[in-house]
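Given as structure tokens, the chain that follows is alone and in the form predicted alone.
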Amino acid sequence: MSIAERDTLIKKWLSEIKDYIIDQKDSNLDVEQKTADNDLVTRMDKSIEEQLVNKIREAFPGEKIVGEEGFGDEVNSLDGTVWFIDPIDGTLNFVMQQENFAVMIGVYVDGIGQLGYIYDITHDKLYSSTKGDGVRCNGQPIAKPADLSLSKGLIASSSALMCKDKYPAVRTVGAESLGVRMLGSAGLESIEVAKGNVSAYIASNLKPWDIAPGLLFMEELGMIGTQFNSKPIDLLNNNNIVFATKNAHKDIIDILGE
């Protein structure tokens, strides 16, 4: 199957998932805690991931899957084709707000991003990328954002970074920017960078499925995605990440390294 055919198939799956979420979101979500009061999982998270995994296994047998809710594989290498699935990115928002969440898929081949999808279900906006073709919203190209420095733009951050003292330098980053914004969804925050609404997104301890689609978006838009120490992002492990314009990335890394 060509990459264009894969893209068409994945978009069909995501359209079906959107309809499923809209139909089911007001029913009993069977909310459970995972590691903390604000780390939740619902029956929808599990059902969506299971549906997507089953579709992938049927269409692409033998390809590896990394999924948040455990329906995928134990993946120790990025060799071959690896799928990254976040069935509901922003589950706490999904439960508490019924908005500001996304369904995310990333497809990598030998560690290189080929396809990425972040679906803002509430607003019916599917952000997608095929390697070499930029980033699109509902099929329409997104322009490359201006290469703003840290001091000339807003930044996005996870609440954990701003509320806890583990990485105090991040607060300095926030103070050097025009202001800090938070949505509570790694996928939607990545979109804010891609659209140029913020010049950077900074977050700690993100899982591979939180990062994979957005990392491809950064690459396609001439932006940068790295760890706090400027090393490449490791899609086999948790990461502290900076997604940013080139100028803002340099400013942020300088501050984090002080």
Ligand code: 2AM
Second form
Amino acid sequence: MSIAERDTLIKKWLSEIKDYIIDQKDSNLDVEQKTADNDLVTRMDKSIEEQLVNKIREAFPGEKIVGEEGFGDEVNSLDGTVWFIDPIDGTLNFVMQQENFAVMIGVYVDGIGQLGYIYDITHDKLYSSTKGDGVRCNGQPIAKPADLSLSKGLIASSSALMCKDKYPAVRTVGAESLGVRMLGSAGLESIEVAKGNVSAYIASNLKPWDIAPGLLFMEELGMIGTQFNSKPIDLLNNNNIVFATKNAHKDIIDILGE
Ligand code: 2AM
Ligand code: CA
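The structure above corresponds to the form predicted alone; please provide the structure of the form predicted together with the named molecule.
Let us now look at the entire complex, which starts with that chain.
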């Protein structure tokens, strides 16, 4: 199947998932705690991942799947085709706000991003990329953002990183910027960088499925995604990440490395 045919099929699946979420989201979500009061899973997270994994296994038997809720495979290498699934990114928003969450899919081949999807369901905005074709919103190309330096733009971060985690230099990064914004969804914050609304997104301890589609978007838009230490992002492990314009990335790494 060509990359364009895969893109069409994945968009059809995402449309079906959107209809399912809209239909179900006012019903009982069966909210459960995973590791803490603010680390939640609902029956929708599980059901969406299960539906997507079943579709992938039927259409593409033998391809590897990395999913948040455990329906995927034990994946120890990025060789071959690997799917990254986050059924609901921003589950706390989904439960508390019923908006500001996304369904995310990334497809990598031998560690190289090929297809990426971040679907802001309640606002019906599907951000997508096929490698080499830039980033689109509902099919329309989005412009490459200006290469702003840290001091000339806003940044996005996570509340854990700003309020709890032990990276005081990140607050210096925030202070050097025009201001810090927080949405609570790594996917939607990646979109904020892709659109140029912020010139960087900085977050700690993100999982591969939080990062995979956004990293492809950065590459497609001439922006940069790395770990705090400037090393390439490792999609087999948790990462502390900086997604940014080239100029802001340089400024941020300088501060984080001090
Ligand atoms: P999730 O909703 O898929 O779990 C919130 O700042 C963002 O960080 C969300 O994208 C959320 O993804 C992710 N996240 C949730 N728990 C986290 C944790 N313990 N460490 C780091 N990121 C987390
Ligand atoms: Ca999730």
